[in-house]
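One chain comes next, on its own, written out as structure tokens in the form predicted alone.
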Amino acid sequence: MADDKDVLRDVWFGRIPTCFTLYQDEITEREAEPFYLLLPRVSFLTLVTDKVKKHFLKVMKAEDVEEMWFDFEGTPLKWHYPIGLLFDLHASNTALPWSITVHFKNFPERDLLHCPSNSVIEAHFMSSIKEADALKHKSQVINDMQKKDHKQLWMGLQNDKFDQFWAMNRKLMEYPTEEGGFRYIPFRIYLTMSDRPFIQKLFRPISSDGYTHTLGDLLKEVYPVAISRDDESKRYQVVIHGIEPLLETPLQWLSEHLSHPDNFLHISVIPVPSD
């Protein structure tokens, strides 16, 4: 892969200042102070909130505690979406710190998956990596890895170890030079305006006649509404890792450098805020 290591580092070490507040109807023995944390964009909420849980359990009785879950302005936050994606999708035009509400009761079964342990997060993460490699290399790279290599990817994410993770992940980002890119680009496009969880289709980084596909080409094919016509004002922001990449950016480069650790490009299409 083209080695823009600074970009990889910037993506990995992206943080979101967050204020966790206990839901007002939770039963406590004394007032619960808010808890502040810098959340890593590339991780998952349930993986990095042990400190949050410990903080609020200090003021609660054991019998009042069930599975912890989070919401932002009334929207339950899906723990199996990367943190940066959740922020871009739901809160990218709000003031920092990001204000998240913590719940220990009334788990929203219809909206969220249960997450009883880190092994559930690991299983979800590894299944995403395997799906991405099926798209990129017909699963050849991930299948050639040993179990300890898979574990290294997971432990790198879990323990926030950039070098440990990338020592293994770079293999998933390689491709034969003559092919010019992956077989297909693993991507998901998320819309705040839709009940559909995301859009995902087969899309090649290089066209059959050798043309390099860009982010704009992908959007034209998959969700053309996101691109404003020349005669209209901009209606949508197309956000990856909190930034709006140029639509001329090659998709292959984006896939190599702005994918999350699960090897997917998570793209948010959000309405431009009306002042």
Contents of the next structure:
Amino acid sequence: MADDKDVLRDVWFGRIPTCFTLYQDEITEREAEPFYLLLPRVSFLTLVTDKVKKHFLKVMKAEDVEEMWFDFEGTPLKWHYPIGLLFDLHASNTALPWSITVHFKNFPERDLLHCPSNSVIEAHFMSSIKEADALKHKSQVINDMQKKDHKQLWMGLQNDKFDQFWAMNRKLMEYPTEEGGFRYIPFRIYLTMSDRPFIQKLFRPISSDGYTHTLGDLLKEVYPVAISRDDESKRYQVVIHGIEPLLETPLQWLSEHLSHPDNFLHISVIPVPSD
Amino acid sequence: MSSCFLDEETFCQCCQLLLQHSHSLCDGWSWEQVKGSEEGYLRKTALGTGRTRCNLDQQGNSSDQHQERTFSLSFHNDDEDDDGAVCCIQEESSSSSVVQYEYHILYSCSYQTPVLYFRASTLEGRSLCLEEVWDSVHPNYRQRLQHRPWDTITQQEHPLLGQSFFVLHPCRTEEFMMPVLKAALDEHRQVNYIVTWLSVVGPVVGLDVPLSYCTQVPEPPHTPSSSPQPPSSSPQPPSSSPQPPSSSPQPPSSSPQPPALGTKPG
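Alt. form predicted together with its partner chain, vs. the form predicted alone above:
Up next: the whole complex, starting with the chain shown before.
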């Protein structure tokens, strides 16, 4: 049986083979070759695609280049969502490599956030961590950390340094023994078949009478549609980091081991593919 | 966040009371309900003024060939690695123009506070960028925001609509709400959390809150579990709602006072 710490490593080092193709209407001086890259599941598109940008800029004039953005099968990809979440939500039942289209014009203003620099990614990342700690510890742990500790979390993610990141992150995963877990679990359930991008609610990992809540308990409470009744065939997959955890898994354990670096459990609910 | 919290039910009640007054003033607020749930938000559109870059086309591209394309926001100090092509705002090339604003007031369960989301566009339908939004903030407020730009107004995804909005970050709400709530409690005044909060954050982003809101909108009927708690360093007495001492005189007032806490509002 794998050690729990191995799970942390497997989550951190998860990769998705991706093929980037330039949008056909972009103006180029010569033919643009596709670019292949292994994307880290736990990072963000705009943080890891400098090479993609440099590759396509080689065949384009500067005046034809504005802010880079990506789409998959016509859906603009939100860079502020972790890469693994985007894949699970939009492409998990398609063939690898993941085919992403690259754009340098006509930025979809209403749908995508701008990302003019890495500072913006850092701000988003730290903002999520702070929000997660507000839920887990009433912000006490994050507020007790120094600025350099916050920086270490970000640098760990930016430079793909597991040990550097977890040296700090382990503090955010602690809780008073007598509580049995965090105050509330930071989670978001992402839906594909809804205008609403995600569901986020207050949910305790341990009930007041000491009962340990499971993934199934969470779904029954906040998104019961995801769980099929016994007498019907399964309609939805509940996916975290590309896998379907058993619904009996304790939520506290999931929060400690399958959260993203931003300390949130990002859960995709996608329709079971009909072959 | 152990004090100054607002639970979701009280949020909804405060919003409904604000809404009633808005209807009487034709002030334009509406309540938008999320399909199939209890959740919702307040919404209002308004025309205002803002500073926009006048020489941009529909996509926000500069038609002026001599426009500088360098990254030089004055309050950035640690950015060495960006290679994005972001226009620099030159004061002389932006001008005052009519801007269409859309404001949403949502509830954040993580911070247990309201949050103000907004977006802005020119009358031609071009969305304002963050720099233009900055420039549109009244000079009186600008210095306060400039010290920590990424902590205050940022671009975020609207959690219910999934679209891009600007947001006033909620983590500092406690700082300004705490003294107000405490003073109101000490003076036995009614406070509608949303009205008070909006009167502080709204003007920063061009949203006016007429004075009558503060005098005419009551507090929702409160029970001990739902009222905003004043800050305290000692533990709260168990489940007792704050009561004015029976022998104290009414506080002096220069304007008509609503009934003291604990009684039903009109």
